[in-house]
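Just the one chain here, the form predicted on its own, laid out as C-alpha cells.
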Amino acid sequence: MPVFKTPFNGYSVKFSPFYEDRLAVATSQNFGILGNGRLHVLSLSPNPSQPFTEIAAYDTADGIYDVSWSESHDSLVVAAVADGSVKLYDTALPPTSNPIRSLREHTREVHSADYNPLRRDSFLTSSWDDTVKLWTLDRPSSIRTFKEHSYCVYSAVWNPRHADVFASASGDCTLRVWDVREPSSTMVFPPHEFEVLTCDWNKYDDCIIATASVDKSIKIWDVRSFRVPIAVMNGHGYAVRKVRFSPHVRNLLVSCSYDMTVCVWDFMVEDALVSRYDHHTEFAVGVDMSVLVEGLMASTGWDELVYVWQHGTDPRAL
C-alpha cells in the first residue's frame, strides 16, 4: 500500500467523510517543539501500488497538531495550530485564498479539533490553555468556552448519536462528559492515575467510551456506571497517544503509541489484541479508520511518513 513522505513530523491523519480516496495530514517541524507546520490533503490512487497525489498543501508559521474534516462541506478542513489559532481551509479555492478563516481565542497550543457529525455546522477545539471551545462556521467568535479542566485538554470528541454531548480528556487525569445545553459538565471521573491523552466514543453504543493514558493502558467505560471499566487493555510499551473506534465493527478499536506501534483491539474478548503493526520508526501519534471503506486504516508519526493500508495486510507491502 502507498506511503507518503512529509517534510515535517506527522501529528494527525483523517480520512474524508465524503471521498474514500482522500485524507488530510497535519504535520509539525522539529517534533512540534518549534518551527512551521504544513497541512497536506492527499488523494489515494485506485491502484494500490501507485503513490499518493497531493491535492493541496498549506503552510503555517507554527506546527499543526490536529485536523478535522467538515461534515457539511466536502472541501473544508479545520486545523488545530500550535500558536493557539484554529484555521479553516477550503481545498476548492486557490492556495492564495486560504486559510478562509483564522480563529484566535485559545491562549496556548490547540491540540485537537472535532467536527460534529450530527449538527454539521459546529466543531470543537481543545487546547493546552485547559479549555474546550465550541464554534460554528457562520460566526467569527466561539459560541462557548468550557473551563473546568485544570490542565491541558488533549482531546474533545462529539458523541456520534447525541448532537449536544461531547467528552474531553485532560492532563489533569480526568475525563469529563458535557452537554452543551447544561451550564457545567454532567460527569467527571478519573479513568487513569496519569494524564489522559485521548478518548473516543463507540460508534454503535452511545454510552461506551475509550480512554488511553501515559500509563500505557487503554480502558473501555460505560458512562452509566464508571466505577469499574468494561475492559482494560495492556500491550503498548509507552504512552498511548490516540484511540479510535471502528466505524464498522462495534467491538473494534485502533490505537497508536510512543512505542512506535499501531494496535487493533477487540475489547469484548479476553485476548483483546487483534493486530500489532510496527511499520513506524518513530513515535506513532496519528491514526484513523475510514468511514467509507471498511478495514482501511491510516497512520502517521514522527518518522515523517503516512501509511494507508487494509487491516490484516502489511502497511509496508507495496
The other form holds:
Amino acid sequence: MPVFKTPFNGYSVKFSPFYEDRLAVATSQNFGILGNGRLHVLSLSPNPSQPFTEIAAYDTADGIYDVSWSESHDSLVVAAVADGSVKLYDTALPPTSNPIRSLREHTREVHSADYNPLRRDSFLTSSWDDTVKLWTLDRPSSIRTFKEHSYCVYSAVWNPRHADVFASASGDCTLRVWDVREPSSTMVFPPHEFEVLTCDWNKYDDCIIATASVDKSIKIWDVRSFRVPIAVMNGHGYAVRKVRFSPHVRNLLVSCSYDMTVCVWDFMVEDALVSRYDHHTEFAVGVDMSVLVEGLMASTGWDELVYVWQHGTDPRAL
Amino acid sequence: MSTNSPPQNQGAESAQPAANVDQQGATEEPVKQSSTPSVFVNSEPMREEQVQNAVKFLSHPRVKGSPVMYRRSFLEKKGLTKEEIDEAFRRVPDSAPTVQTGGVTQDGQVKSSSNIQQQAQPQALQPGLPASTGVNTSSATLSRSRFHWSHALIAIGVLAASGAGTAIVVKNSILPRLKSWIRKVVVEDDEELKKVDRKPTLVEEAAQAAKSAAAAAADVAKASQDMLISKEEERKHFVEVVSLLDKQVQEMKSMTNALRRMEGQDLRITQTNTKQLIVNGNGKADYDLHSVRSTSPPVSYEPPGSLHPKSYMEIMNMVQRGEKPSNTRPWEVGQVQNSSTQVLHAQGSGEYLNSKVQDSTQSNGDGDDALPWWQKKNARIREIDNENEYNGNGSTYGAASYQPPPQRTWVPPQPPPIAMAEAAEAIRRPKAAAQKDQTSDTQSVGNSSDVSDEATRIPRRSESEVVVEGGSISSIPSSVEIQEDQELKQE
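Having seen the form predicted on its own, I'd like the form predicted together with its partner chain now, please.
Whole complex next, starting from this chain.
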C-alpha cells in the first residue's frame, strides 16, 4: 500500500471527487504551531515502485489546517490556512499564478473548509474566531457569517441531501444545525460534555449525524430526536480528531484519533468497532474515504506520512 | 434506525424537498416554504422546567455581571433549545435579548416561518431597543449608582448611631458587670478551694480503697503463706510421728528380746515392767497420733485416704513432667500446672493458654483419661482461635517445659491430603499473614524465631510430639506451608 512522506506534519487529506487516483494533503510545519505550510496534490499510480506522484505542491506562509476539493472544477482546491486566510489553488494553472484567490476575513486560524456537494458553487469555512463563513467562488468576500458559537468552530459540514443545511461543531461543546436561508441556527444541542472536534452527516440518512469529542467517544445522533444518541462508540484512547461516514456503506464510518489509530465502526451493530489500524506513529489527524472507489481510504498524521489503503487490508503492506 | 412515529411524517416531508433539490426547479423555494419547518428544526415543545431553571440562572446577580454570550452558551451547553433560551431571556427583564443575530449579515430571504416570527419580534425590537434600552440601562445604572451612594450614607449613619448607642449601653453595663465579675471570681476561688478539698477527698477515698484492697490482698497472701507453713509443720509432725513409731517398733523389738532373755530369769518381774513400758509407749504413740490427726482435717489438699509418703516437691515434679499423680483429679492437676506454668511463663500468651486450659479442663471433667488433658487443651485452643502462632508458641513452650511421657497413649493420625491443606492454607493465608503482623508486636521472642527457624522446628515438633495432636496436624502443615511461602516471598 502506498505511503507518501510529507516534509511537514500532515493535517488533512481529501480524495478528489473527479479522479479516483487523486488526493490533496494539507500539511503544516512544526505540528502546525509555527512555520510554513504545504499543500500537496498527489496522484496514485499503479506502478509499485513509485506509488505516489506529486502533481503539485504549494507553500504557504502559515500552516494549512484543511483542504477541500471543488465540486465544480476538477482542478480547484480550497485551503484553510492558519493565518486566517482562505486560499484557492488551481492545479491546472502553473504554480506562479497560484493561489488564484486569497480570502482574508477570518480573524483567527481557519480550521476547516467544506465544499457544497449539491450546489457546487459555495463552500464553508470555520475558524477559531467562533464564526462560520459562507463563500462562493466568484465573490471576493463572504456571503454570510454565522456567529453564534462561543468558542472555536472546529468543523462545518454540509448535509449531503439538503443543499442549504449544514452542521457546525465547536469547542463550546455544542453542535449547531444551520439553514443558510435562516438568519440563525435552527438547532443547537450539546452532544458531549467536552469540546466537539468533528462532525459528519450520514450519506444515506440525511438526519443522522456523527460527532466526536475530546471525551474519546463518537456519538451518532438523529437530529429529529437529539436528546438521546442513537449510538455511542467508545474505543479510542484519546480525543477523536475526525469522523467520516462512508459514501458506500450505510452504517460505516471511519475515525482517527490522537491515540494514533484509525478505526472503522458500524454503529448499528452492538460491537461497533469493525477494524482498527495503528499504522501511524503520531497523532492521526486526517482521514477520508473515497467516493469513487469503494473501500479506499486515506489517512495522515503528525508522523508526516500519508497512507492510502483498501479497507480490510494492512496499510503498511506493500 | 430507531425512528419515532411523529418524525416519520417529517421524514416524508423532508423527502420532498430532497427531491425538489435534485430537480432544482424554479418551484424550489415555494415548495420549500411550505415544508420549511424541516427536519432540522427542533420540534419539541418548550420544557417549562428548563425555562424556569434558566430564569433562575439568569436572575442570579453573578450571572448578570457576565457577558450575554456566556449566558447563552451556558444554557445551550445545558441542552436548552433556542426557544427555551429565548423564553427565559424574555422572562428575565434585565438580560439583553438575542444580540448575536445582529451580527448576522442578512441577504434578503427572510421567510415567514414560525421560527422566524419568534425571532423577528426581537429583531424588530432591536432597532427600537438600542435607544430605549440604552437610556434605560444608563438610568438604571445611574439610579443604581445613586442608590448605591444613598445606601452607603444611610448605612454609615445607621452604623454610627448603633455604635454610639452600643457604646453608651456598654458603658452603663460594664461597670456593674465588672464588679459582679470580680465578685464572681472571688467566689469562684473559694469554690475552687472547696472543690480542691473535695477532690482530694475523692482521691483519698480511692487511695483508701486501694489500700484496703492491698491490705486484703496482703492478708490473703499471709493466709496462704500460713497455710503453707502449717502444711509444712504438719509434714514435719508426720515425719516425727513416723520416726517415733519406728523408735517404738525398735523398742518393742528390744523389749521382746529382753523378755526372751528375762524369761530365762524371772518371768513375773519382766511382765510387769513390759506392761508399764508398753502402756507408756502406746500412750505416747496414741497421744501423738491423735495430735497429728487433729491437725490433718483442715488441710484440703491432702489426698484423702491413702498415706503414701510423697513430698510436695515430688508431686510438683511429677506434674511438671506430665505424669498425673494417681490420686488426683484432672482439674487439680490443671491447677497445679497453672501455678507451675505461671512461674515458668512470663508472657501473656502463656497466661492466655492457661486460662484456656482451665476452661477446657474444667469443662471436660474427669471423663477423658485416655487423652491426656494437655493434648485436649491444645486442640480446644486451636478450635477456639486459629492462631497458629499462639499454637506454635504454646506448643513449643509445652515441648520445652513438658517432657514427653514415657508411654504414648495416643498416636496422631496421618496428615490429610495436601489438597485440603492448600485450601485451608488459601483460606487462612491472609488471616495468618495478618495475625502474624498483629502478634509480632505482642510476642517478644517467639515469633521471630518461629519464622526463621521454621524448617528446623518441624522435626523437633514431630519428635517431641507433646502438644501436637489430631485436630492440629492439618493446621501445622498448612501453617508450615504458609510460613514457608512467606519465607520464600520474603526472600
